[in-house]
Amino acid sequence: MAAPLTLLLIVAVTIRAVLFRSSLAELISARVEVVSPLNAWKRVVEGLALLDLGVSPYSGDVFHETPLMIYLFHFTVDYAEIVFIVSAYFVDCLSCFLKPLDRAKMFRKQKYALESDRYSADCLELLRSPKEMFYIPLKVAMFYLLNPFTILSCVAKSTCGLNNAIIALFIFCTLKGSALLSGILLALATYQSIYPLTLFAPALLFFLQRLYIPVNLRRSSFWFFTLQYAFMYVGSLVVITGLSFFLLGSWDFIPSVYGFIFSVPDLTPNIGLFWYFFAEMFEHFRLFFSCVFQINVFFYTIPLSIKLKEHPVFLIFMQIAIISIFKSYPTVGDVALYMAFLPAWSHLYRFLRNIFLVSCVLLACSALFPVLWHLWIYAGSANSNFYYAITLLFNFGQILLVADYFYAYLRREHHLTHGLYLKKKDGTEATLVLK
């Protein structure tokens, strides 16, 4: 598999290098689907200019990245293109290492379940074979490196790619079994954009499962490890935040970064759900609806953690997808991260109900985004309603995709236990309904 992966890397590098040197780079970096007020490269350059002049980059309303990010580019600004390309390959390489770890665990789980008669006798065709899983790392690499969303995000120099690299490294360390590194990287991801806080639950469930500690509120071992992991996570977050204060000399970054994320003051159009609604709403309702919209990202964590407590890896995938849909300033780079892991769940394809419809919706919306933007901003023959309509459809497609995979995963687990061919008491074929 080394030869195809090497060829893939060469093709991906060539595509990015050509686009970086083309006239399209400036056009791509201005697209509202690709960059947001949080991760636009032009805003990073503005922040660096203020920092070089001895002025706080948070003194205006332009720069909203974290202090560690601006100090990273303070030393690497001349090599920014290399940094963004390397971050993309960093995610890809970690993804290739992730699946063998998960694959070994999957094989052990399947073997144990078959030997203990937990799986039905007629479900053998649902089990994953070594040959089927061998090429998953290559497919994941292809889905990420050649995804147009990833390429556009890289060429636009969106810092979203670096956030994706941190999350990928967190997942890698979690599956590797390193609780300390997992907690530190989760704290770093949370420090960058708050929303990865929801990944705490699946990471904790994974470690509990790995250490054979039951999720039981009455067990002291459960609380001991939970508090231990929470201490590593919170302690790392406090240290990183303190380091930011030490570098900057003030707490100005907290309202400029996290206050900006939660209050959504910049209503520049994007592929998210916030901007149009907040532009049309009365100001005295703003706080209420800010809470209502923001709670979507965090609300689903508890019910999903209860339902998928035995499947923390799939729960991580679900949470990353929910973050990319419901965050306040999403871009196509966020969508590319969770889509890269779709080949890992290729065994669910037979149970997907709406994959063709979802694929058509996402492809059509991706093509219509620039068309409707041009009609609205340049031609003047459309208005914001047209652009927001396609945004709603795009997010509807994502929600339908995630819900479809959730249904397929639960259905496969049900068939593994109760058999593939279900029958009613009278012997006729039964239909499985998810409630």
Contents of the next structure:
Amino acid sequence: MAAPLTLLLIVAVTIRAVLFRSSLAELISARVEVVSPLNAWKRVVEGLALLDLGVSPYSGDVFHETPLMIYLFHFTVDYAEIVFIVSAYFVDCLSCFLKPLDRAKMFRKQKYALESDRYSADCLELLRSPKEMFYIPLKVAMFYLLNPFTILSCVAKSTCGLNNAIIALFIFCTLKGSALLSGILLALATYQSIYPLTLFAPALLFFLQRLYIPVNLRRSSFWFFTLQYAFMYVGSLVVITGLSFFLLGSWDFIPSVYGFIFSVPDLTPNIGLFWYFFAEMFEHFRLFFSCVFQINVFFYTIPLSIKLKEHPVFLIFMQIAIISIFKSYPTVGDVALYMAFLPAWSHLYRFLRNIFLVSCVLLACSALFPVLWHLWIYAGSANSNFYYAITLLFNFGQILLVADYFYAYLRREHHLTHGLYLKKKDGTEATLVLK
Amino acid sequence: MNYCNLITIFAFINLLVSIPHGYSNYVETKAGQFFSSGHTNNWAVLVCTSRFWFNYRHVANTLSVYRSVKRLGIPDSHIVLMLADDMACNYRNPKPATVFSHKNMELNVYGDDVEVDYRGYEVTVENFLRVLTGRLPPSTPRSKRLLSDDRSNILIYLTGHGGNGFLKFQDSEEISNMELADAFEQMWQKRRYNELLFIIDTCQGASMYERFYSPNLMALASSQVGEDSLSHQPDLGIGVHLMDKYTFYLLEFLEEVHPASQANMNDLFKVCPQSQCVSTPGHRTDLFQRDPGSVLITDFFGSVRKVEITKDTINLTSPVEPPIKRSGSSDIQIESLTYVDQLPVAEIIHQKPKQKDWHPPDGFILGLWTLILLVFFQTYGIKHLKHIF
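Since we've got the form predicted on its own here, give me the form predicted in complex with the partner chain too.
Let us now look at the entire complex, which starts with that chain.
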């Protein structure tokens, strides 16, 4: 396990080093699919330069990173490439180390369920065995490190890689069971971009499950732990925000970072859904539509938590996917994060219905993004509709992927409890439909 | 007898000795005057602002001044000629390639070597002002630029249809006397002229020089406010009036000027009195520093180079003399005008303080790392401390 992992790390380092030193690095840093106004490296450098000139980096609409990022990059701006490679490693090492943690618990659960006859008799082939799960950590690491999206994001030195690292660290600490660290890291992730706020619910569910506290709104133990966790989370968020204030001595960063994320003033095309809508909408509808679009991100948390309250790990995956699809400035780095977790659900493969379509759509769109950008901006023979069509298709493919996995997961759960070969009341074969 | 001879011989020798000495004194004073005359080059901007065949006379006006100016020595490279319409090759011209000034067709002012710099629709108020102030796009060729400096005497001649305070360009726009005055002030501030002679031949032309406020300007106009400038004679063969009265007599006057003539401005002011011109020509010299009687016509209309040949060496010890004070107003002390300190050089090259790089505040670093350590020990327990210390 260690040897293949090391080999993988060496290969990943080589690829990134080669790309860093080639002429492609500037090309990639300028691509709108890879960098967004929130996490472009150019803007980080600009912000630090403004700070050296004695001006607040948030003056002028250039810099939208949080002050702790300023602190980090102030010391490491010359070694930025190493920082990003290290953060990429963080993600995959953590991702691959969290698998064993999950495994033991999951095996135990399976064993108990089998023994207590909660699982039906003919679902043995659905159960996960250690043998099949042995290589999952390596696969997860590979999926992240060798994902072209991750490589592009790392070579472009987009701070999305650092955000991914923080989220991966948060998942790691959650699965390890340390509520304090998990709360602190979630606060850090929320501080970076607000959307990981939705990960509060799955983390809470995980801890409740781990501590065997039933998720019952009338139980005091539930509220007790929830308040504890919420207090740790909110407390660390407040501390981090206060620290940021003390770094620069002003509250400038709040409208520049959070106001920017929420009100979406910058309409540079990206792979998200916001820019086209907001470019063509009238000013007096802008508030309404930005509220609608932002609620769309947070909206799926409650229903999904209710449905997946026994499966918080999958819920985390779903939430990350939803964030990266519906956030205001997505990049391919966000897509790479949830794609890295796909091997963890490889046992769902037999239930996936649209995997061919989805993979074709995603591949085709990824190839068409630069083509249509060139046609629009340089050749002038296309317009923004072409690019937005591909953006829509890409997001549609992602949504289909996520929905497919959701369907497969639920179906597997259903089969586990009701048997693999379902029969209707009259004995004929039944089909399962996700409603 | 011998004594007398000695004295005469002595006086003669004294005279002989003092003559070259006197001569060198004379040469030195002349040299002093040589460098104090003020201008070293001449420019002319001649503008005809009206188009259409029936405004033939305005083009003829401008061309006649062009002719005189060229004849007296200003080269084409120093003349900016702006004609709003082409009369010589106009399809209504019965004598193509000619522009006559007199009905006897004795003087073809078009000639063989006319160089028109701005023609047709290029003659606009904007272009005229840009030529004067020098604010032309970098792609403008040299022939279209007024490349004067602070030792240039410039002649500006405008003709066309005008009114009280304005001059009409091309039948569609106009330039006001205030704009013109401001343009001249810009020229003064940018040191684009030494002295400027402004002649205008339009109706109510005197209104155009009323607003001037820059120094070293002399202005002449063909008519006062409320009067019309009249044209001279029509030619029945060509069918239009060939020239305006004022410019006709101006041309007559200038034809008698040659490069060495000593005619001065007072003679120019007498050109075309009311008996001949019907309108009353006006002039303005209050902004001019020198006495108009001492200003030669060739100072503006010609490009007379001052050359003195001497076989003696001259010591130039005294600096350039300031301009001669006007004999008229002795109570007003006009100080000699010098360069304004345009670039505060001392302020520009003073050293900027070296910028210090921004550094996070120490309190922040302390707080952050204390927190990190606290969390670390909270998570991993105090028992690890034992192993560290």
